[in-house]
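Form predicted on its own, single chain, as structure tokens, below.
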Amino acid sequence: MRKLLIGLLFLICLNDYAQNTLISGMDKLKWEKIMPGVWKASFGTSGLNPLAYSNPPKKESITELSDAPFPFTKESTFSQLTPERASIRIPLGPFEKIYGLGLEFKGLNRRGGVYTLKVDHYGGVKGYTHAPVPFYVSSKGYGVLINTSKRVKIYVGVGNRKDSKRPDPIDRTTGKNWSAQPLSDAVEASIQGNGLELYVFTGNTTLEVIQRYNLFCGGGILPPKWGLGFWHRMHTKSSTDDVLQEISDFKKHNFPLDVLGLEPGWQSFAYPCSFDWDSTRFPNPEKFVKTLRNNGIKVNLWENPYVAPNSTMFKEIKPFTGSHTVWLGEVPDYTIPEAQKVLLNHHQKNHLDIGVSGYKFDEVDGYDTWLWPDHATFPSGNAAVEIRQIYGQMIQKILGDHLKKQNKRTYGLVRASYIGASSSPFVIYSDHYDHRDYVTALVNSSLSGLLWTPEIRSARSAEEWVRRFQTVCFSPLMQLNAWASGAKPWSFPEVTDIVRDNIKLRMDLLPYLYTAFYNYNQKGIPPFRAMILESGYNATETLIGGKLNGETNPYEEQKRMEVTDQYMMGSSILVAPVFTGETERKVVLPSGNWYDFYTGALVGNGETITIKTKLEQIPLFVKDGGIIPMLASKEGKGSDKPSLEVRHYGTKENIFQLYNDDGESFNYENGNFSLLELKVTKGKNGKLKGQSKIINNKNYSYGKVNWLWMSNQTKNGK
């Protein structure tokens, strides 16, 4: 009997040991609810905290969202520490789709992929991008943030533990539906490190999840109004005279110009950078900037962060630099407050004090062949890998906070970003230049708290020139980047009028777009967002291929086909860009009636339509009840109350709260802004009626409101 008991105890211990070395060689995560719809778990010790470079959570706005329950059983989430790695395991249902993981140029649904989330130039490697944010959102209505400055390797429904729920194996030779990648029931991720911090965000819709994440990171950025105008970047070797001639040419061709960007040649030394004005090309920077300011034009300066030995800030910054150089320039360790102070003092004295509006931060992403190596050391003691991962985000925070202390909003460009970017006043751009990929990136950026510009630089034909311009006009930052090409908006004379008209349409939509950014700031709603965040959108994915080929497809893999070429702008407009050579395109409409933006005609309801394209127009569609406030007249100097043309589409009643402020400062945070309620109701005869009413502060309200009924009644009815 005694031997039997010993044997039973041995088997029990063996079973416990087996549990602890399988699903369980993992520990159950312990979750704490820290805000409505936000849970936190952590284990071990972490390194640099990326959330330190975002703004504090907007707790009141988070509380206003619906409080959805924790998305899965807490007992089904696990962590594990080994001598080299910290790992997590989050459950995944058989039909879940996973989106996000930062800026990506290919596809939307991340399920079935393995990603190494590394800040880098885009090179086609999964997870190597300008902003590989370790945040994903599920089609089941929750999001997971892995808050780490280390590189995350994440298996999204890939790999089956032997003690997990998994399908029975199928013999490839004789069975049917064999898969080279059997269905997995989890997302597993790990880092090289001693611990992790995790957050789970919930909501009653996928959009609410994104809102909650953005609000947790401080809400979205509200750009200055000039930032939403037209940007033009000069050729890198341009001088004062070249810029003044360019401004004259813009006026001659009747094109708006709100921001002028100076590329590397404005500096006395570039690659690495001096951050000092070149005395030959710009002999009097203060007079130069003032001249542009008097023409209503802001100045934006290009920089990379690596300090040339001949820079006037070199001596001061040198004690706070790392062990390796980039282009033989010193790499500042901006985790050190003293290094930040050197940077800010120099920029304030030489740039900001004379009126420079902001910056374009380049070369903060990759490649390994020119950035510092992983084994580099920095005087703060922080790891080189971690500093690289958050470098772009860190610089955004430093400059953004500095200007906010002066009550000045800025808007700029950056080529690397990370966790918490929604509250940073910067838009990501790329050296990559595929038009379709650019639109996919614009769609994906909204799923990770990022802003992206599909800037135009050049084109091989007049048609491509127009199509790229149309896309950039319907993006967070409208820019022609002519740093290498020297191109002008009128470079293809045969389509100059079309280009001008598209830019004008963007400018006319400023009241609508500015309000969309305000909703980003206050509610976390991305101003440009993926269709999966729109209610009633049900586009299906399809799989193609899968035919055995010993040379090209030995594992009979299928390719996922998704709709990645349309997105929402603001509350009501669906944007469907057209690519060169397309004479028609398909558009997937969410449920509810949708109307052509230009004509007001009904085009469909919850269906896929095929439209004929027009070179002069980017296809735009408005949901039923959509209220679109537009500028009815060009804002003149001294006029702070421009008239409005308010378009209404369809037959639904609706209310639109139109936002406005001084367009420059942070005074809106103290209530110094205007809200104009635009309300559409039906009379007893069923006819629509529009009303406008100031509901907050008339100081920045608009002037005369003219209603335009785009559908089902006279166009100019009252």
Contents of the next structure:
Number of protein chains: 2
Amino acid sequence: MRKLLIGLLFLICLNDYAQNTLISGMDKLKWEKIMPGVWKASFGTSGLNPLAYSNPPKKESITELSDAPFPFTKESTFSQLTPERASIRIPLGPFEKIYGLGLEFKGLNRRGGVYTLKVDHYGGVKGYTHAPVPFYVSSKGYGVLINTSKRVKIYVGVGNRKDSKRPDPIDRTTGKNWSAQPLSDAVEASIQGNGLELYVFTGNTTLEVIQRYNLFCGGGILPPKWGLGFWHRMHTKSSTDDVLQEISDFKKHNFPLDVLGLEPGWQSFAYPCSFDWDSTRFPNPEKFVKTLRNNGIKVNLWENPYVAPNSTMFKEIKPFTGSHTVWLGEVPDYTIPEAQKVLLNHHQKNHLDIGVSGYKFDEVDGYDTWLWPDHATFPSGNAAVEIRQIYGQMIQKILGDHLKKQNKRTYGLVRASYIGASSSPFVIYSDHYDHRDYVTALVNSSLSGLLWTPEIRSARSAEEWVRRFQTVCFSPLMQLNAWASGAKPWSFPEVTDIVRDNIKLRMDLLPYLYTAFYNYNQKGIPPFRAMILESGYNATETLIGGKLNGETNPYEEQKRMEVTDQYMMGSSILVAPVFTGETERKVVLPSGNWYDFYTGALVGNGETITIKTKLEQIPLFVKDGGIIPMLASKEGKGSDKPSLEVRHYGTKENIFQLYNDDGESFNYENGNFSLLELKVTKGKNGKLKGQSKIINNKNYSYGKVNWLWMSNQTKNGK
Amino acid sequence: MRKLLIGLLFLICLNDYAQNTLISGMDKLKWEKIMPGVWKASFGTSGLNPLAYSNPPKKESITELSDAPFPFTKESTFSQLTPERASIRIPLGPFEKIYGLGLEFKGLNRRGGVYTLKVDHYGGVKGYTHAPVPFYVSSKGYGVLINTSKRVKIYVGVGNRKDSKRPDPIDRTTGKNWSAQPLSDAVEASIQGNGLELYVFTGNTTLEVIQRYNLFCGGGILPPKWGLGFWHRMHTKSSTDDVLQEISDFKKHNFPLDVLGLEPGWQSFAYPCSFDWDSTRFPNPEKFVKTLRNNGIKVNLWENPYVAPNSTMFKEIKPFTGSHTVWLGEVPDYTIPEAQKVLLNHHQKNHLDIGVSGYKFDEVDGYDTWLWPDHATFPSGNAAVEIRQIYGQMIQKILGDHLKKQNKRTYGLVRASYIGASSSPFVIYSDHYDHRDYVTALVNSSLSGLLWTPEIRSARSAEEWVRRFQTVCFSPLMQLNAWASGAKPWSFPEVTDIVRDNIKLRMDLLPYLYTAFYNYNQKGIPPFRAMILESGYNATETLIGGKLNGETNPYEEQKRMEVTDQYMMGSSILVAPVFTGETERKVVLPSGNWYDFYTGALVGNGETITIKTKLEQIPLFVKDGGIIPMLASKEGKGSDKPSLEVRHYGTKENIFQLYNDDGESFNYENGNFSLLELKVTKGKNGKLKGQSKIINNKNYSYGKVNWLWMSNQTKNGK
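Please could you give me the other form, the form predicted together with another copy of the chain, since above is the form predicted on its own?
Every chain and every other molecule in the complex is listed next, the one we just looked at coming first.
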């Protein structure tokens, strides 16, 4: 007890750190409030501005959020310029957890780590990933964005300045609780450069901070409806006939197919790329795309940005390429508007005009062994390092804006992203392919304004096939990428029915999911998101280890154990994927009653439950009062006014505003969308009652609404 | 056959690349010959000069080497300055292999890799290691040193400029031999900074290039003789009594003990350090050190550079410390001479004056999570990144020079080193502890002017214990580091005799090994060195893999297989360590006859042999004519004029100049050393005959010489 009190006193003293004003040799940052809950500070000069490749803030939506106060004292944030680096220092309280920093595949809380935020293949040092984002969110309810295209090196509660308040050192030989990482009172970060631009976002909850950041970057993307269907990428060497055969096989096996992706082999030359159709495998691209369109299938084209000498756009792009080649192809400098035009003209004429729906932009991330060196030069004069950092973001913006001008929504894939990606119509993917890490990435993506797909490529067993399929069905982009494997959804015949059922469930959930994306678009709420953004969730961490071992743990480091394998989809569904070999798993439930999605049974309330797994199902749980509008039947999907099956879980009253629109244009931005209010009220007898009401524009509303009371004895109410 | 010819033609064309002059936007480097086989070029301004922390060149010895011509045309080396980076471009032929770049734990040939040369714990991205050295050696017989304390990012035959001659691209879908890394015609490198200084070293062999580099950095270190004996580091919490008990146990178990190392617990406070003796565990340091000296045992003290507030040197050093703490200790800026003085005064008074022989400098390498951030500031105004890069090198130089002024040789350990380390009396170690990687590091160390010890700490089995002991017995520093494990050489009783025999063999080889170090000192020949430095060795590489797999090998990368598990010790012995579980191993023999060290039997000639392993022995092979002078008996070691057993292998005539001196001072630099010529000639009857003759100074010569004809029937000749 006495120990506890001393510890408490110690922590109270430490709390003081966060507002310290002792720092010498640094300048105080000057913050300017630029909108409700958004502050800006800058010093020196910056290079390429990443926010210029994002969308403008949704100011009205930002204003609707709570205007929480600036999270620090004005005296406690610092900047410093040395001949080599521009650095900042932001206070950090002893209990704060720090999330974000981009598409990370391990853990959630970044505190205690040093991250070198570099766009790269995932791996190597911390912070090398496809979409490192110099934006972090504190559990205390604020976020910090370092808006730079230079590589940020960030020390998240690591290290202590000698002029800061800090703990007393402990003698390792005789003292107790010696740590290789003494508690630190700050986040410090720096870049090689002459200045920085910073933003602080606040909110009453961590979710609100994320919402505000997303809205500041233009809100979330609303994909075309087809983008939320089933995607299949062909083997790279496939020809027109192979594709037509595959489509026929999909029908035969009764699998949906919404988007067909072509890999390098669609091009006459690839790695580097010609961007031109291969006349042997695709002799008549126009007819090919049309045939697919007639089957209700969109075409998505793979490419990397490196231009082969035999490309029809080579001559025109050549004046705008950098000093070094990638796979012997030239590297366009797309910070130059003329270069963008060359790309867009070529792609419009050869792909978009004949109906191609979008792209998969590969190889915009890394490795150093493939891409241009840090010392490469580009005709714009922009630094090679900065161009690399924003290349993925830039190409998303160029294509996204181009199609928007044509009032066409797109949805595609990209292997690198960066700041302000929430409004970009692209989903990130990777070669990393560790299933558990892929789920962690899905969780983390929501903390950095990113969308991520744990696409399936292959599996070592039927069980793994199912488990990976289930995860991808509950992700922003449901794709089988068979570019190398040539796999089909039915590649493991013994589980084909299970795979089909899981895909069907995702397809049936389209009304619910599409509305989740609309809320992403309008309110910045990530459709798939980390549990820590859910109110009532207690983000527990456990520290294990810390025992000295001269071979394996010479620094007596503790390992942080976190729950990284569950997440929220839309307003009410908790997804708890299962990994190969797991016969049971733990699920941490936020406070309030939670119900099994499949049975409606009450499973727990604010507790950690252990469930037995079933191969057929991915565990899904719905919060009390959860309203889940689903397509009533597979056939319903195609019809003009599909019927709905609206499920309700638990005992609470609730309202769900179901969104719908034409599914492919930007007309919704002018109010051309439908909202169907689904309202559950409790009668005097305590019985739940469901009502539906069109509250905006009936054009895109649904047909018959059938209520299902999942947690009642009689499931079929009215 | 036709294919072969086309391939040949292709390569002849490529060879042309190495001398290309097409490069635009870059300046030509201007080279100045500064001594035979050494050229210098520089552009812009540099920061901290690492060579200032090395020793001056041994110009006379350099002149004795062949004066090979400049390896490139004057038109083919380039520099470029951009606002962000200073870069260079050095030509590279299609067949060249590139070695070096510091203490790497994997592979030998660096071609095809991008290395970010950063002093750090080993791991993370390529080039992060305890001793990255921006010096590479080409198989073509030249070396390039980039003399900077900034982090060099080097692209070793990676990437192609668009204005260089380069291969034609290959379509990945249909072409053959598509590679993710097309052949490149250059080494390119850059730093963040405004200039660079470069050196080129030539030689008629790769070994000569290494010799020249080592001699340019002051030649190799000649350790005190005790440094080549047995080292034992105590458990960190040991007291005076524990040490005395340990010494008595060593005697009891009949193990030699030359140096006793004390770990953190000798200090009153450690992590950060007080550098002061702990009055509980070591109440009378003077008496303690004296007692050990009387037992023929030197004392070595562990420390890291970070100063605890309760250190007796804290107040004096404080004005010279940087902005950030490490483990809450302050970080001295030893680029400031006054700071060096504080350290030396303290250490002289508290350690050296009472007879401490040297230090183990820990934690001068990394990680980023422990050490000061890149944006830290130091009172000298030198950049934090540069200070970190040379910290290990700097502290070696400061202590080495200090002791040299007292005419005392030292030998110690350090966990970070850098450019120009050959003349430093310190050996590098690591926490990495992979046995195979440790042997690879031993091989690589010789290519970068480094010494490395694969010290033993613990083992999971008696077999591993033996195998690791055997390796460390055939390394620059034979140490059991029991700081965490508390292990003793006899910790696995079932193999204690084997361990003792292996240590004894190393001790008996002292005359041979000490001469090898003298040749390091005088001629720059590494005492332990990579096979590729041995004439007649054919450095074969095999490429395996390259098969597409969407999960595990999406880029169809090939894996390079190299022989990294054998090396040379001294002039004639090939060491082929065995790893746990190996019942046989392959050994690649250079051309000429090779003989089993233990039996004298001929084992092969310029071929790869497979040998059965024995637990008792580390496989050792001797080249034809090899003369191996050994101490005749264990007792001989202690005597004033120990007798020698001189082994001869094979059938060739040979001469060995056996070096000896007082073993602890620098008097040898003034000619105060003995050379005993051991000469084997063939009589008219073809019978070998051995003669010994003192050719310089008899003071330190040996006693009776007993010749052993290892490869003859009658082993005892005259």
